[in-house]
Amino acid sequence: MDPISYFQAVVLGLVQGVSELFPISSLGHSVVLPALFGWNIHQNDEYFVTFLVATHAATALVLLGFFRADWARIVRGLWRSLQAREIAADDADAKLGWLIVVATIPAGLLGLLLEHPLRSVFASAQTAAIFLFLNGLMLFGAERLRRRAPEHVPEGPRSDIVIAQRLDFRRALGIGTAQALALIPGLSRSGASMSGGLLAGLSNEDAARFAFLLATPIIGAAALLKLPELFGPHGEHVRGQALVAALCAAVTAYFSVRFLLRFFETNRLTPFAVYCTAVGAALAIGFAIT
């Protein structure tokens, strides 16, 4: 027998999708979903890492779709500043690349040294349920901070001189450095990212702008890095799936990024805090008592 069915597929790649951008950790959710129905699925076992490698890529594709004009800014502004070997005071784009990477830093050489030992040691799915309890916690701090922030004013600049003129990259490396506690199955890596921007200075609606292109990177180079497995021995008997589960992933990251990008001109990280706090204390105690 396959060791993922097409339905259990669709349902986690329907999941990666929204969990993933939604500050309520995807991986949380894939660790904990397959407990909760009974499913023979463990996150340590390694078609199911290569299984969800598929999901990420394709979440990573659908963010730099979605953020391509930035993007092209971004890269543009990078060459600039290489090429006059400094960031010109008014170059917002050179300086917004130049952030990003350094953000980068952090999450991926943390990713590269913890991602196993803390896979291995976090795996169980009472534990991921106790983190997603305390993602919402963090989520709940992250939205007291919101309410110190400046709000977005929406005829003003637009959001990226904001970021750039808001962050330093001091900052920066705070932001990344948050975003690395994505890698404990339970901690949302958007939601990290937002925490930490907001701890910056950040209004809502910019924080989580800065929190998807920067997730773009890490997503992106992650799946690249582990894509190549799908093509050997541990993708035998799930690429498939693999490539169903990626496309829902990419239909539901699409819609869920255009969603949060608009929500969070108005709205309040609360909603995801409740959610995380109210289910993530069920499963840990439905777990422990089962």
Given for the second form:
Amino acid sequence: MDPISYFQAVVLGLVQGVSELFPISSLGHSVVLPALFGWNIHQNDEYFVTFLVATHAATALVLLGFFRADWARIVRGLWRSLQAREIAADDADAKLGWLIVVATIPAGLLGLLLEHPLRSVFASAQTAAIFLFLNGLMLFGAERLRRRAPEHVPEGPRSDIVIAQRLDFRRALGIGTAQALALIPGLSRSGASMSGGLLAGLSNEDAARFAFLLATPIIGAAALLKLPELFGPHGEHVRGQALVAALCAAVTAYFSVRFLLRFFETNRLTPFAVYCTAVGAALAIGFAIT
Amino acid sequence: MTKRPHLVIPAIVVAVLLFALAAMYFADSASSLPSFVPGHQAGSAHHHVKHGIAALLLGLAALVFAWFQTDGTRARAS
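Please give the corresponding structure for the form predicted in complex with its partner chain, as opposed to the form predicted alone shown earlier.
Shown next: the complete complex, the earlier chain at its head.
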């Protein structure tokens, strides 16, 4: 019998695509959902890790496609700065590119070194529920402690100029380190980086945009590193399900990023904070008494 | 951006050391690593590939840092 059914793959894929980009922790949901529905799927099972990698790869591809024009500008900016051996003061694309590189370093290093030990220690559904609750508190805290947000700036290159002006490399390093919190199931990568952006003085919209740009290399690299496992012994009996889940994740990830960029034009992190604290608390209590 | 040319040589040295460390992680098993290297584990046949990738990326970052500290204007003028 297959360890994951196609129905479970569809549900997990749809949820993964949404929760990877919404600041509500995809890893937390992938731990909590099977426990909630009584499915015999555990986060530390190698086949499940392999299965999730496919959904991550799909999300990374969707993000890359969605922001393809931005990435083309950013890569050209990086190349310009390498040629000139400096980041020109008026080159927002180059500055944004190096901010993303600097912020990716701590997240990448901590991910490479701590992913497995942290996954082993914080594998239980109850722990994930508690961290989901803490994720809600983090989002509340970021909205409360945020610096005064700048005036509204339309999406696109002008938004990138604001990001490049408001962030320096030390702040980018801080946001990247905060992003590594997502190694703990229940804490959200996009939530941590959006919170960091708000504390650095970005608007919700710019913080979300920076978080999505930042997510692409780290999710993509993690997926690329683990994707070969899908074709090895751990991928047996889950390859078909992983493909179905990846397609579902791609669809919901696309609509999620479109929705969130519009949502944060006028809204804040508060609804997600309410969701995480309420659901996290309810699940933590529920798992404790059952 | 302020350039610090005196950091070029130290950054290159750090990069070379990190590349050597990466090569060690890729080539040697955990038991063969020197005892002061993170990841050393007596009797283990495991290869710390992820440690190797981390060291490689850090080395690359040090090299890029060194590149940015060199004087580009002199190179462009010649």
